[in-house]
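Just one chain follows, in the form predicted on its own, and it is written as structure tokens.
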Amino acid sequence: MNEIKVNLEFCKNFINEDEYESIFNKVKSALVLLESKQGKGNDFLGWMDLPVNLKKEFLEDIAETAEKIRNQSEVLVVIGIGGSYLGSKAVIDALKGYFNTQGMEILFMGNSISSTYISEMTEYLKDKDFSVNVISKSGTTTEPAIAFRVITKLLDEKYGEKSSERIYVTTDATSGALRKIAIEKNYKSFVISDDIGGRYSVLTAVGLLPIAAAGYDIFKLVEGAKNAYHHCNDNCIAYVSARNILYSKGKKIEIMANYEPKLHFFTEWWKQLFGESEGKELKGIFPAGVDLTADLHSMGQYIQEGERILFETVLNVLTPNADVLIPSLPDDVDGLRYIEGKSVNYVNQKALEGTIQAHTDGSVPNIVIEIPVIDEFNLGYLIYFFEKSCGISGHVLGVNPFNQPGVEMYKKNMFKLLGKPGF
């Protein structure tokens, strides 16, 4: 079986052997620190053993609940922000067909305070059978709390006393406003463990219930994560070593580049994971993303010739889920005769190879993550691989990779301006 691999071939002109050997021991020590559960933030390491600790009964409960949701509704509205929605959306978008209108529609709400979005969502849902999965540890986070108020009102108007049968809660085990509501209303509920932060929660009920409701195999997703749990250390060490050497040389921005638009929201999840974990104490690589080849016609100019503060991590999917042959034409009016009969994926791969060469020639190093195919197993591996890499990298930087104190600052200002008691 082909496996995911971190390829550093396109960094070799920017990283010499002595530099790699020098940081290797530091990264290995950070890995040992993480696995010993003795480092900063060690009270938020519940995600580390999750792939091997998830019980079959729990996964079956998730799958059965998802089946119930599909039987009662045509739409599932997932209410949450940050890690409460990005992971599930990343997996669902990566797996679903671009124009697939069959099966359950998964919509996301509570990830902004856009009045237009909320208004259009409620209008759309008026003619739909829908259920809701609200995700929040506290139940008081502003964005999802507003969305849940609005959506609960619509549910009550539409379904009356039976509305409670369409609400599924993922929250703290014992405390918080949402847990209190779930007990009072007898909502079906799942637990967010105290020792797992939102951005590390994809493999909990936070991510698994929406993914299962969308019709995807959560057992294979967990199996892929379990494979990473046992086998990803070498890949983690290579990735973390390379990115931290490049950071020490002034490469302050890491751009995740994909050549498959299905992976756009995987990049969004990765951006939160690394940005929220490493961006502390005036340290950290800034995570950005591009969808190629489209962004080569917009951001490509800067990447090629702008400030040399960039490196790229390229997601290279080796086998597409589908392919198309380029047809022949009687004349060559568009000048494409030289690729007639070749597959579109062949052209995409050559674009990838040519871009890597151009960018490395332009002093933008490239770390390449080789992915055999986009499926549940490989996505599960990637999720755990990046989570573990992030924990290791945070320890290399000397920051706590599992807290987010800076996120609270905007909330304090907003609450004060809104006149919230106590602010």
Ligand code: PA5
Second form
Amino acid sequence: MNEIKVNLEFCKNFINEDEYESIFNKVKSALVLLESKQGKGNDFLGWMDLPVNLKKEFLEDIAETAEKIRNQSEVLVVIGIGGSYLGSKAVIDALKGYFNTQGMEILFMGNSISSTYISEMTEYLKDKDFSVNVISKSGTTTEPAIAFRVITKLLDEKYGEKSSERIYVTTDATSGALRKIAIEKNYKSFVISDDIGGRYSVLTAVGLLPIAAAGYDIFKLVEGAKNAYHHCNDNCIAYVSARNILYSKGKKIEIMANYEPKLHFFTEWWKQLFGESEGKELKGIFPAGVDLTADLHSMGQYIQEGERILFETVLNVLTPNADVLIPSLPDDVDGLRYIEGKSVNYVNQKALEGTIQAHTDGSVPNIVIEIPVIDEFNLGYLIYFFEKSCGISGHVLGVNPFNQPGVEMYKKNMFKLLGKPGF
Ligand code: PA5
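Show the form predicted together with this ligand, please, because up to now only the form predicted on its own has appeared in this conversation.
Time for the whole complex; same chain goes first.
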């Protein structure tokens, strides 16, 4: 199998044919509504045709800028929060070797207000050659703005007048403080178009520049997204139908489970995508995540025997990037003879199969997403597949999947407490 596939085999005891038939039509209507661009939030659909609209010249500009960054620095600091960092972090973590320190180091900043993190980052950067990609669509978000101030000071101290050659800005075309700064200081900049929200922006300069700087093939990533653009509707319908039937039956929490820790941040990206898109008007499935098998030794107990409000979406990577044989021993002191000579991935697959069986036996339905291998092409496909599924699912739920009004509440309180003028 070399195509990504949504497998509903392990949901079938929880969803009968009539239920599937009736939601199927609703999901198809939501898909038509999304594609007709007449639904709620239709001013934020720029991501939909992006895979086929991205110009070769734009991708080449990104690739050349990335090359320039790699030539001038050993570290790229990516400043951004939410949709302005989770996508690139997800792709880079999924592609990079666990212990591979070759190539450009990509560090993320501005995704918290931890003084310890900022302080340790500046200390770490003192002896490094580094560049900065500051990303904020609004150009006014507090967390990245603080980080950018601190980093600009460090850059100025280190590189003087030449510091501006190491700053790359990704922001709105005209509004926001960051655009103003980019114009004033003549920083190299990229535009996030008005009709693309943060969490749907991985395939814009927001995600592509850090991914390219890390050394990965953005052309293949876009190819994968293009493949999804043309062919993912059946997978979207299957996924959206299953999760919405399960939701209507009281399964209010969806846990994304991976058996490859490299995918941890892919889950984080997915959590933001679905959490911010669907969690409104007192509705929405709560997206959570586990890294298995590690979390079978912590969250596994709850999943098996806690409240029956869960279902899982399992990312099953069929071919690992590398494999290892379990060595033979002359005696069987550790009791592992029964798997001697087997590959570690074979054991991981049996863990996955055994866990799916145990969890479904314990009334936790499993949607399985089969992924041939982790590479740029398949990640591109997955990104677009989940974005489209999220748009469709939001319409099934009846919410606007492209806004996030609730995010403003904490900001108002924080600004008031900080004495920001106007609050
Ligand atoms: O999805 C979204 O729109 C948000 O999560 C934003 O990405 C996040 O709040 C960061 O906003 P900005 O890019 O404007 O700094």
